[in-house]
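One chain comes next, on its own, written out as structure tokens in the form predicted on its own.
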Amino acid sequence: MSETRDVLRVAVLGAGGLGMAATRMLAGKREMTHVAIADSRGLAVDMDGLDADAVGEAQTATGTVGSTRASGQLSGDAIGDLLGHGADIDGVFVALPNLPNDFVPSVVERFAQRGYQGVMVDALKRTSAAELVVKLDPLLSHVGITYVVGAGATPGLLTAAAAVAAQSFAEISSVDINFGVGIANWEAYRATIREDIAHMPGYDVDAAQRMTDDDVAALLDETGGILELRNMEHADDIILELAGVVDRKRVTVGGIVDTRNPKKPVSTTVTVTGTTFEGRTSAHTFTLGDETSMAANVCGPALGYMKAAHWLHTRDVFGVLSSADIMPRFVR
């Protein structure tokens, strides 16, 4: 069986809105210690635990965690440098941009090729990106990585809720996820907003990736800061299909994102409709509290799935799992 620790050493890949939120969340955990974070320009590493305030101050002041006092270093290959500490890292939260689709899968493959043996979780959104991760299952199983794909909010928290709610039915007719996101300043979540734009009519992954910050700001001016998203290519569908819950064609995901106000424009819900063994048609709806932020609903489950994956890893369960395959464990 693999080594187990009372306190897991956690690395975060990405220092955007979700990465920095994970840093703050980890600061309040007793069962996990945040030991490393990397962005496109640098990294910060301290195996005794990073100072969340120092990391945040450095990122805000210079645009990179590489300038963090005492623990930071600038780098042209921050992920490669972080992998040099891989033997001391139990879990990795991949909070990197999902554009292009093969970016996160390529990073995961790099971890495997360098012989990393630990736990990884991601907050991937797009079905096509998740499919690329699933294809890495033989490699990750061979190397000894336990990976949870789609471990955020949607897919993640809401996908797991749908999988549990489905148990009341003999057959599922539909799973409908409708989310509301409110953020005070879109620039704090640039990568996430670009991913959302890629789902809009007239846009795709390549078009969204080519947009400059000024282009994004101009689009948001046109829409009053509101993004309305319907019938998204969202990995909840493949995750629920692979878990045997429902055919992906019966899963729909959409929502409204307000990029100028922290209050959610609509409540976030998942509704599972099906037929019971008695032949009755009914629906379960799970609603997230409006006061919980996107960061709370993504980072919390991601860390919970990391804890569950580590438990499986210590029992030599390796390869790619999803948020509908296992239950997250609460991280104290």
Contents of the next structure:
Protein chains: 2
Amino acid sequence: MSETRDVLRVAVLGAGGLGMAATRMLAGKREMTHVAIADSRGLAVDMDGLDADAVGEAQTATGTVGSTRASGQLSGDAIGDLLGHGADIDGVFVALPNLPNDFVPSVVERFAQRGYQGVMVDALKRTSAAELVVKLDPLLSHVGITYVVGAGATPGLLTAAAAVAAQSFAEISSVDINFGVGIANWEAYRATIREDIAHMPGYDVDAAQRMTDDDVAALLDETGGILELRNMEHADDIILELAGVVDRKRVTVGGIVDTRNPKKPVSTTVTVTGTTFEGRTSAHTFTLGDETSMAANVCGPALGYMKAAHWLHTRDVFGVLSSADIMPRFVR
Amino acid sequence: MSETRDVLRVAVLGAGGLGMAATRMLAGKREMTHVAIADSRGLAVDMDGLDADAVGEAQTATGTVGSTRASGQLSGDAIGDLLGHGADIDGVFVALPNLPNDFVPSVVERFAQRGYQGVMVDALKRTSAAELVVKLDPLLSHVGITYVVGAGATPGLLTAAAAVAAQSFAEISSVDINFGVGIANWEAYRATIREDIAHMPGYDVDAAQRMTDDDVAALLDETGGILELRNMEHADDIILELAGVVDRKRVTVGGIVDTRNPKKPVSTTVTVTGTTFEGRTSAHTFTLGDETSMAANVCGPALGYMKAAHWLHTRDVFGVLSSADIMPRFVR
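Provide the structure of the form predicted together with another copy of the chain, given the form predicted on its own shown above.
Then the entire complex follows, led off by the chain already shown.
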């Protein structure tokens, strides 16, 4: 049985809600060491392993992980500085807010141009952003990066469940993803909530990016803290299409986000409907436990895909893969 | 994105219920051609593609696929004869009844010793049988076979769903698989039903193998056609343990088989219970649609894993993998 046994040195890009959750999650892993984190104003690097509490305190107190005592530094080009340590980093979790829509793809391209040779995973959500990453496949294959696009919750965990469920059917008629997210307070996930608002009628990525915190708070006051999202532009569609499972038009993603209550407003489900080789129509369903947080459902799979991608990287399999192409591996 | 684009030439070993279902399923696939099938008394081979109806009729009329007009031949060593075509076969679905318990592992070893260099997948169920296959890893790696053990429904589809679901949790406390199977008549799945009986209190593999059809019919008359199975020795446990997900003791498999009604007596579910990195306990569930047959849920994943394994085979990744190691790929 093939297994990766090394302790992987992991960097996290982005110190927002997801990045900080990844930092806390990595503190509990024996198979991974968290060696670097970067945000827009600084970075912290320690090849022996960062102190998650210190990173969190620095981020809370000063707004940048660069203020972490000993391991931190302020920087006008934190990603560039982090790339100086690229040779010592096995895997990168790109947890940056993707505003504007080509920001994460441009960061990935920069890693490739600097000759980074490791594993990268993202938690991108939009189809158009995922398409930009997929276009980098020849470059990443050439450089020697093994990349997993859409490795969060949706796309990610739920897309993988859909790809598994599809196996019983000869033809898939629809994949419906319906998520519920509850967070106690939107300010812990400023970028994620803005990306969600961009999916609402009358908004787009630019409009959401321009909103001040007061604008967001005012909108949430109007809706009672609830964001209801339908027919979202979500990369589950292109990922399942590229995996050959189903035409992207047959994939629908929607959900309800409660920004004032950590309890999920609805259970998150994936429903895969298809016809078997005998001609019977049926549906498999995958339902997430309500007690699992967005952070657990995004960052867990991201690290699981990183472990799987590292295994492939050691076998010289490079380029852009998706969360429907490879099985995420459990990180102890 | 990595994809396999060739039309794979596929052989099926075994012409019982599962083998014949695979034959019908392959008839609908554009990415695979069914070129060979073998049973205990003969084989049929046609590199341009077998006629599924003709194979089915021969099997029904004479009890062996070797009687298929034109492409068939009777044989005292059908597997040996099929191995003579090994160089032309990309993938093998081992759908043989595993009675005795080391039969399938011995067939796999024979393929390796004859220098077969392709992909093999099985639908083995018992932990002890899977362990015998896992021991062949060094031999299969050396020869150049990419093998997926436990690639049916359970282990297989349900194990994969459990491995995906585990990603939200820092620690898994239990994986519970509870299946329902309904078949119109047990005689279409003589070997499968005998393997199920071997799990019942007071029976073992040898005792089940020795039962005549009349013995089986008498037992089923006693139980009203129902087999109720608890704490089965099922390879989901070793597969999830080897994948690092959970200790095998925390995996339980049970189910109810109705041999007189194609309607499932209970819905098949997988429940993965764990604790998140924040310390919350929760459970994800995966539920199969009741209208999906055992044949669809076993043979679909088997071919999906074959496609995935072929992709790895083209990248020189050889040896024994499991259904929890790689993502099955959708076969069109």
